[in-house]
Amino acid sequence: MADPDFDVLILGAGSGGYACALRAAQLGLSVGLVEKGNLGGTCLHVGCIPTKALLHAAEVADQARESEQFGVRATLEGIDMPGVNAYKDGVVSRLYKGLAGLIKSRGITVIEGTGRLTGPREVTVDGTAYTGRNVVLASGSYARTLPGLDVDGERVITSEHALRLENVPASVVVLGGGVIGCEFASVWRSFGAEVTIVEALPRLVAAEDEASSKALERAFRKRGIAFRTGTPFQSVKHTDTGVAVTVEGGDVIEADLLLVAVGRGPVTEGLGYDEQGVSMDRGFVLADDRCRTNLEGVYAVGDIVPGLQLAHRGFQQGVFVAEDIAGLDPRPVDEAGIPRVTYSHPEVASVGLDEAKAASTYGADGIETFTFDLGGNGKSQILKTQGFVKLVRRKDGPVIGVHLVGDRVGELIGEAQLIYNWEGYPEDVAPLVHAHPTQNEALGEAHLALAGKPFHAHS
């Protein structure tokens, strides 16, 4: 091919795309970054950041409502949604400006407009063709719905609509008990809404360890969040005041709104991937463990690749691809080593294999588990949170799974993912000193117990 316009041409500036762009520029490569919306993609604008801002506002509401148990007399006068939205939007705006400035300072060429793959190493943006020595597909995801279920953006909404609500609904049906559904259910309950989750699978957050699902269900039940698991959705009708949701068995649940939170689909249709011969499966781009598609010089990262649809997964894949293109021979991203967090109240976090997957891989006799109850942890008592740290290890081997439930346990997943990714043994972690009082001690205590030295736990 003739000299390309860029060493790396990236289609999509979400977490995977912009991470690839920043690392490639840092390594001295020329970079073109195509984006039809705002830099930062789903995560920054309609995903991770704004939803976690809502969840923090919800935590503040709960603290005000429950302050008397800490000896503080406060009253919750209500939820000012315009004020909540201003806080949320302010966080997004500051991060967006910082990202835009960073990309500009690295000399990355931002190409604004709708891009389409029009050749093996060519992307056409609103009629203008650009070429790259390497092309990275990072076009992201959208909020899915179900066949025959029309999202009108008013009474039947997705998470993106939910982020723009100007008032707190009195009642909501949440269709989907995965991460997104549970997080919004948690927010709305803290804001005072009546919430019912409808989930076709047998349990909430079904991708997590069964013990974590059961703990979250107990906590939601205690909070007054209703849920119907093992219950497929059938239909929804508009009523004079909202919606009537019919589930399998004929039961009807009435509410102001129906939130459709049944997962996210890959944004690949109409982008030329099929026409150029990119291997696809149900809309997803197939890539190997080095993020390479079947086309020479064409990579794919993030939500369009089958696997966990998490911003930090896409980010790390983007960094990996930039380093791979630069010839640094980086280590591929281990899917099981990607930390996972549901930021509900309480939080659920994990890394590695759950007990069932570990048992199917190594045999029930080939693994050991230990669960440390947060009731034995001082900081958790101070925070008045319940939950646990559950470890899964290969018998006489390394820790292969860490599972956490409790308020703020997402902050513990950093150490947990180091233990998993560095194939740490409980005996390796047991001598490490954990600050007191912290919830981090619970991780230490669990490893002490698995190493045969339990202190505040029964072995």
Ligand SMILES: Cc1cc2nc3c(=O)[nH]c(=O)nc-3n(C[C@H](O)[C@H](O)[C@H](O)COP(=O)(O)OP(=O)(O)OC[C@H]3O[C@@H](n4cnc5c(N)ncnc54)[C@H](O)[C@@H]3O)c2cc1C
Given for the second form:
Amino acid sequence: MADPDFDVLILGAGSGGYACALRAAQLGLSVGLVEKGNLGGTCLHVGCIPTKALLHAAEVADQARESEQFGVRATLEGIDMPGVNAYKDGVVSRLYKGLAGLIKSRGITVIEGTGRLTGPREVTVDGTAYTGRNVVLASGSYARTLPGLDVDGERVITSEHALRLENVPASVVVLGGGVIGCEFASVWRSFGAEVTIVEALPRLVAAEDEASSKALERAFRKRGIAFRTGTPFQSVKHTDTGVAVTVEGGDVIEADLLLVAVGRGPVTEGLGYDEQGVSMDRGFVLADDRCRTNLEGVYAVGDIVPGLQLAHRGFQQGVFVAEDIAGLDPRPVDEAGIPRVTYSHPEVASVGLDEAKAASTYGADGIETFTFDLGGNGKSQILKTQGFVKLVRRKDGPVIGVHLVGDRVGELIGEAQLIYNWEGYPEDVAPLVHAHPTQNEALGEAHLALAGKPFHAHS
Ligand SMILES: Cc1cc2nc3c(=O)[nH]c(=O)nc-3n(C[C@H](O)[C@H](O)[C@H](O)COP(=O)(O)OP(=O)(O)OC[C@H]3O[C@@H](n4cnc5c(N)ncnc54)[C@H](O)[C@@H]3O)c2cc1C
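Taking the form predicted alone as the starting point, write out the structure of the form predicted together with the ligand.
Now the full complex is given, and it begins with the chain already shown.
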């Protein structure tokens, strides 16, 4: 090919695309970054960041409502949604400005517009063709819906609409008890809404260890969040005031709103990927563990690649690709070692294998588990949160799964993923000193117990 315009040409500036751009530029490569919306993509504008801001506002509301149990007399007068939205939007806008500045300072060329793959190493943006020695596909994902379900953005909404509500709904049906569904259910309940989750699978957050699902279900039940698991959705009708949702079996649930949170599909249709011969499966781009597609010099990262649809996976893949292109021979991203957090009240976090997968891989006799109840952890008592740390190890071997439930336990997953990714043995972790009183101690306690030296745990 004639001299390409860029060493790396990236289609999409979400978590995967912009991470790749930042690292590639840092490594001295010339970078073109094509984006039709806002730099930062789903995570920054309509995903991780705004939802976590809502969840934090929800936590503040809960603390005000429950303040008396700490001997503090505060009254929750209500939720001022414009105020909540201003706080949320302020967080997004500060991070967006920071990101845009960083991208500029690294000398990355941002190409605004809608791109299409028009040649093996060519992306055409609104009529102008750009070429790259390497092309990275990073076009992200969209909120899926179900056949026959008409998302009108007012009564039947997706997470994107849910982030822009100007009032707290009195009642909501959440279709889908996965991460996004449970997070919104948690927010709205804290804001005072009546919430019912409808989930076809037998449990909430079904990708998590069964014990974590059960603990979340118990906590949600206590908070007054209703859920119908093992119950497929059938249809929805508009009523005078909202929606009437019919589920299998014929029950009808009425509410102001229906949030559709049934997963995310890849944004790949009409982008020229299949015309150019990129291997695809049901709309997803197939890539190997080095994020390489079947086309020479064409990579794919983030939500368009089958696997966990998480921002930090996209970041890591983006950085990996930049380093691979620069010839640094980086280590491929291990999907099982990617930490997962549901930021509901309480939180659910995990890394590695759950007990059922571990048992099916190594045999029930080939693993050991230990569960440390947060009831025995000082900081959790102070916070008045319930939950656990559950460890799964190979018999006499390393830790292969960590599962956490409780308020703020998402912050513990950093240590858990180090242990998992460094193939730590409970005996290696047991002597480490954990600051007191912290929730981290609960991780230490669980490892002590599995190493045969229970401290505050009953063995
Ligand atoms: C409500 C919600 C909450 C979430 N919370 C979390 C969380 O707490 N933690 C977490 O890790 N993950 C979370 N996620 C998932 C996370 O947002 C995604 O995994 C992540 O954004 C994927 O990054 P990506 O780069 O693959 O795609 P995206 O972030 O979707 O970026 C793709 C970009 O490509 C652009 N694009 C697409 N097509 C074109 C085109 N033809 N031309 C030009 N540009 C194009 C888009 O405009 C977009 O900016 C959440 C998602 C949602 C929806």
